[in-house]
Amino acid sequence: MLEFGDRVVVSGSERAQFLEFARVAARQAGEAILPCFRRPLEIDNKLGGAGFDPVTEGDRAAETTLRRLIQARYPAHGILGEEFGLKPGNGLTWVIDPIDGTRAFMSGMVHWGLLLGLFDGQEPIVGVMYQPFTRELWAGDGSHAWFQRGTDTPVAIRTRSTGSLDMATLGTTNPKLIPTTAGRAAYDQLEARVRLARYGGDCYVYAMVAMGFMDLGLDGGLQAYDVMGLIPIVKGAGGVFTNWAGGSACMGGDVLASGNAVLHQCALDVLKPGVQV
């Protein structure tokens, strides 16, 4: 289990190097996933008979590739991956979700992506989301964010300035995944206030917030590896990313991403009754 610790101070040049490494590593790991996509798959259920949490050979192949690349380049760094757990390191920890959106992946849909973030003990300082089938890559360092498709030149991305819920577009993977009754009721109240709500998307919801096509992204019951790669992208594009209490979302839980601080506070006010104490 990854926990908060002392912050490791990283220079601007080091941050840029880490982000470039993340871009390259994500693309290489994506090549390990593609042979599994839209092919017959063996799907294992990590929850056994207590629910359904799928994992595929694509998940394992991508995480194995990323661990090998990280170990070779940064042997002192820690690694936390969804499939193979935590390898402690020097305080800088790479956090991997090899396929965020495995349900979409196994269903042949394209709304899934590989997530890779670097945690400095307090927050993720760089993050990448990569979809190898569409060759779309999002990258951020908390101050700036970019989108690149294939070999096109990366372009800077920004969130939009929608300031009221009645004009906002909200995305969530599935409200039924919010783990508490109070949380689901709070979500329903928020959905009733926005102009448009869309279900499905997993990591794509947060990429669309960063690009300014959606205003709010929300999910419940997440893990650190679900968000570490996304937070620097959303923040780098000008957005806000917290838990429902307005605190750090680094370790997951019930999370909210917004295009701007004004809209974020409006949404938090509605979600307040669903905050887990």
Contents of the next structure:
Protein chains: 2
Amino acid sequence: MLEFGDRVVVSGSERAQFLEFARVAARQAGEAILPCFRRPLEIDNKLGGAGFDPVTEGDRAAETTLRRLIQARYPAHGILGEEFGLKPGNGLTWVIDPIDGTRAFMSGMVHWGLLLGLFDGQEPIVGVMYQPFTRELWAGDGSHAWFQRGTDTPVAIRTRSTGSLDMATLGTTNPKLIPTTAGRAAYDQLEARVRLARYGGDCYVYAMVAMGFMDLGLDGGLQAYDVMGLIPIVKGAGGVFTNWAGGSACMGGDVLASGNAVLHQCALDVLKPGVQV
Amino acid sequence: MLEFGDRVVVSGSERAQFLEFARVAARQAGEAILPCFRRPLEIDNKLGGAGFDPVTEGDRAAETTLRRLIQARYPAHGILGEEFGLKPGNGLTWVIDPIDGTRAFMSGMVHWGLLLGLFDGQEPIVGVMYQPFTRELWAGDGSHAWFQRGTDTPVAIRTRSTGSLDMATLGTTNPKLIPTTAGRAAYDQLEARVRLARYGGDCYVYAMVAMGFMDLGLDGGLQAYDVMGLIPIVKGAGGVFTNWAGGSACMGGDVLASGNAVLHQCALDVLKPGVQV
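For comparison with the form predicted on its own, kindly provide the form predicted in complex with a further copy of the same chain.
Okay, now the whole complex, with that chain kicking things off.
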């Protein structure tokens, strides 16, 4: 398991180099996924039949590609991936979700993506989301964020300033995935307060919060690799990304992303009865 | 309102011409939508504040384009569109949903598309779904169906043969949109029986049933324009598309699409207590 540790100090130019590496690596790994999309796949079941958690060849191909690229360029860095676990390193750790939204992927849908973040011991300092089918790439360093399609020039993205729940659009993958009864009840309270709730998003929800087309993104029971790549994008676009208690979201759990701090506090207040203690 | 009437007899070559026209027209109308996607939009609210039903400029631009193209090529045909109502015709009626999945569209998401079907008085005989952002086009004539991306050669698509609910993947936009309590309860029964349920699909769910990546597509409270373009695709790919009572789905309501007749009957049996009488 990845754990919090001393923060590794990184200069601005190093951070920029890490982000550029992440963009290039994510695109290259995405190419390894694409031949598997909408094709018959070899399905494993990690939970031994107790659940449905498909592991695709695309997942493994992409993570293998990323591990190879990271090892070649930054051999001292650690790597945590969904498929192949943790390789300890010097305090900087690349965190990989080769296909976030595996169930969407398996169903032929488009709302999935590759996530790659770099954790400095305290927080992810650069993050990338890439969807190879649509060739959409989001990137952020916690201060700025960009969107780029194909070979288009990257454009800066900003969150929206929606300041009240009754004007807000909320996205979540599926409320039933929130692990506790209290959490689902709190979610229902929040959904009742917002203007529009959309299901079925996975990583796209957070990309849309960063781009200012949604105001709130919420999921329950996440892992570190589900969020590390997304947090620097949302924060870089001007948003807020915490767990439901208002603390760090970078190890996953029940998380909330918002376009701005005012709306974030409104949503946290509603979610409070659902916080796991 | 569009009503059932005498079936207009159409030859095979006429049908093929209608389908080719529909492909070309859908692509051209899709281009009219694209400049509006992920841009600030002028939002109307059809329900006068009682609900949230955004009408976008993209919607209007696409429907206007389609009406102009149909009027020029087939001036005797009728036209029914979501935005501009019914123009009566000679018994053949083009049915337009310029953006199916308006809420997804407004949220910046990808699961939306333009739908165009041709109703012969009894059923839609050709149908097209086009997503201009991904350049994906699905087309069907009730006997065959094809998928095409961009300028790629169209490939024939087939539904999946999954024969039992416990192996099936189900897609729906949002169970809360099913209009009756009994309908939602019946849906919950069905969801409990399937292997995997995915939310947030709109027209993409039915495209994925046709392509064999989902087994069941279900929605409640639909309009004719929500389904006319999709039915010839699903049926053309080997699937079944009815309302929950097993009758014609082409006027909308609570609908079910399945990859095959065996699975369809299994699902209808579970949904039976939710049928509106």
